[in-house]
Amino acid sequence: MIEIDHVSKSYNKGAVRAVDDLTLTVPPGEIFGFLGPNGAGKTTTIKMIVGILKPDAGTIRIAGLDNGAEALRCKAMTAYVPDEPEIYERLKGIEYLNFMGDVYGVSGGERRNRIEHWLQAFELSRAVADPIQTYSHGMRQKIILTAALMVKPKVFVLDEPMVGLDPRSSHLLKEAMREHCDGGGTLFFSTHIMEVAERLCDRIAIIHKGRLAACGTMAELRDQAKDKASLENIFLELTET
């Protein structure tokens, strides 16, 4: 469903280079980790993958079609989930999701019941009446969550999606990332939570100084590292200098 097929991308002139020469393919049905220190070029990646940012070299495709060439289909299909909440504030939320409905073509019927299921589970059926600019940081969170969780795309990019949520919320959105992906659908997800990476993912790829350092299920993980402890060691010492 997501092809990175050899993409890179440098900033400043190509003095820094912030994805060198990535490969990735990640199938239907998978919840794909994306793992890297801070800088090593996930939210690049990722915002390639959306089509907010074009890669220097290299082609992205998205259930087969070209992310460049064919944008506004492959947006059709993808949800984002940015690593930092930062929405039209001087909307109130439930117009906020009805602009998203609009746009992802989002039928009357469905948009009721999936905003009413998804305010209510994540407990925003009070706020959403107010202006997004009276939300907190994990409010914010909670209703880009609710408008990607209502669309029900093919693809699901989510950029550190738990920063902020409240125990509750983050197992809700673990369960609806298991049930999406189970339903057929791709996930490609970044993460600085060793331990719901370890728990959640089905593969997982890590990522240091641009380059890919390694990818596979934790099993094979395990084999390509000295320390096979957890996933923490493994990242550790796959990315130590």
Contents of the next structure:
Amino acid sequence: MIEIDHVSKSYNKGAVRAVDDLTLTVPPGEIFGFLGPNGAGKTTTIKMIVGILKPDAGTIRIAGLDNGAEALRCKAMTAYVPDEPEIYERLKGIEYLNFMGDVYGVSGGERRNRIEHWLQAFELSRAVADPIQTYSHGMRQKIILTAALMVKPKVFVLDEPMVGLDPRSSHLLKEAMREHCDGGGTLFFSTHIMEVAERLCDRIAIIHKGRLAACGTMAELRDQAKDKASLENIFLELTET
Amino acid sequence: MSPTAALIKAALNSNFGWSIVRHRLFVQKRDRWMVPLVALGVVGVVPTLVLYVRLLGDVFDMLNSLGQEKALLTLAVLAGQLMILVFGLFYLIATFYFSRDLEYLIALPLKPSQILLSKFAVVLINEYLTMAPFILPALIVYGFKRHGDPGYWLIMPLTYILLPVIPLTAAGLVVVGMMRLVNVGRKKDLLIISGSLVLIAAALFLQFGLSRAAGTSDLDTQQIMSMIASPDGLVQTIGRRFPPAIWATRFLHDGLMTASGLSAFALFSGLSILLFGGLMAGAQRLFFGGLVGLSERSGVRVRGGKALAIKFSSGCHPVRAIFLREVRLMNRTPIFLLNGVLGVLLIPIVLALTLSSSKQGTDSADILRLMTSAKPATGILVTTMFMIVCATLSGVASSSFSREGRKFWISKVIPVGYRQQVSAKFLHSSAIALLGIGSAVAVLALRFHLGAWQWLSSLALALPVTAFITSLNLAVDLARPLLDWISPQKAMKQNLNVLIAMLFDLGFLFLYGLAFVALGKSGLSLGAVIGIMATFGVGLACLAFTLVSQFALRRYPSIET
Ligand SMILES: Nc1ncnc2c1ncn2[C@@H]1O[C@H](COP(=O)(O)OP(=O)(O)O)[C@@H](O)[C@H]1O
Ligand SMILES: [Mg+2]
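What I would like now is the form predicted together with the partner chain, since the data block earlier showed the form predicted alone; can you produce it?
First the chain shown before, then all remaining chains and molecules of the complex.
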């Protein structure tokens, strides 16, 4: 479970209000989609959840623990996949995976099984012995995903994970997300692709200019909007300027 | 605006970055503390410049009394063009090979010569700025000293503008040709490392060669007399290998109104235009060919056959994992490797060579004399300082956080305590410092034949101080890490933290030396002094490590990326 409680964050000493008094609860067992136009504050929110950014105000709790005061325990429960696959280019893929396994304390046997499974699935088995600097954008993303899936934490936080993935990998990822939530895990991911959100998510929040515009299941969102045809229409209506 | 002009403007802007400075200062309100620092730097440069101008004046007077004042021009032009050749090669390689925008530029509907021209313009402006403080004073002093020739003031700026063209186009042709011949794209790392090693070797060779030559003059008196006797003697001697310097001297000195001046100017500008045209024409044919494969990264990929056996580690302690990461990231990034492992191994050797090749009466000879001094206390203090400097000068600790760059987010999300992360960094920096100390000890024992007692005592003093300085340097970088870089050069070589840390270190070493000397004068035995200072060092090292770990807990959460 992730609880975001009256969280605000601004950049440039207050000049840009990226997230403005946001309150959200992400319950376990549901795929939670975080929607919003470009620059709405999705990445900023996610970075606060995983501890990269410090909120100006408000608190974030992960499984009931404050992610500022109990940072280490929160991090041990969370795997994060960033929007930009910026990882150690000078390491080989396998070295990166081993590093992540070491710092998250994944045991040798589990590590081997999960890595082999996901490398096979993402067709990275051969490339994993190469330096990451030889990888394409999508391959880098897949190696980060592999690391996250190897760790297999309670909480997944993914920032635009489908962007840049080929259809096959994207499909595999969606299945993995489903499986994680069916097993009682928590999953929070941002996207701006309506079809993905509509078909995949159990619950959706829409953020606009740093503020929460709507939150609920697809059915609840439909009730709030005048034009109920599709999520796309609801989205357009809510994020009109 | 024509495409060429627009491209040049964009290239200049992105390189001299006025808009990004403006954004950082006025929009983001960051880096404001730099403004007074820059002002201070400017103020600091002025006295040096005044001194330089005085020196030039003296040289002019001296040459003038021999009737050879023209040689000052030849020297200035020659020095300027040599500088341009050397720096130009590096600037050009950097902009042609290592600028990321090339990949995008190729895709635009631009001619190769246009791209090359825009890159060339950036390098050219860089060159004007680089050589200004060295060459302009010489040209200006000459003008003032040789009273009353208004024509000179017209020709001089023109000369300055033309000056870089010949050497820079020559360098450009070499680089473009090299790009075509060698597929450097795949061997960038190797290129940087071997290039730098060659440069170090060349510097050492120069150092040796020059000090040797200065020691035993090869020119006999007769040669010198005949050189001075002819009015152009010195000019010819200096410029013999590089005629354009002589041409420039001629038209600067004689003016364009004379036949000799005009012909020299025609030769100089003619050659400039010819070379420039050659480069642009060459670009059409060679530049794109060389660009192919530029974006390829090195790395062996085995195609076909069975998948390689993957090495799974079965788990190790997080501190060890982070230590390993630090080692790999440093040793696999050429710039870091050169400054880190290779650097600390080489610094003592270079220092030793400099020390032993210098003549009596110079500073370095004094240091050597002190080191092997008859007074054991002095000897030990100086060797201790030598070891510490060799161990910590590299900037490994003071760029430890900066080197993570845009990957710093990983350190913030992994479930490893900040204290442990700092411990791993401390271990890594210390390991490299130990390499430096090892190399220093080897040099001291093998080259200078210091007795075991002396270097062992120094070792006992140097080790704790090195640990202290390592923590101190980590703290400096942690206070303000430079994370937004693309070229690794920025993280280490051009990182202000490295410089600031060095100032702190030197300040501390000064105080440490004072304490050592004061203690020595108090009548204690040398053994007791060493014992006290070593214990004091251990205490400081422990304190500093505790403090930097504590600081990490406070500082890490507020470093945002
Ligand atoms: N490092 C930063 N510095 C200044 N402003 C930023 C920074 N990162 C994001 N912003 C601003 O914060 C707002 C929200 O950005 P972000 O959270 O990245 O949006 P999203 O991920 O929804 O596209 C935008 O207006 C953006 O310009
Ligand atoms: Mg985003």
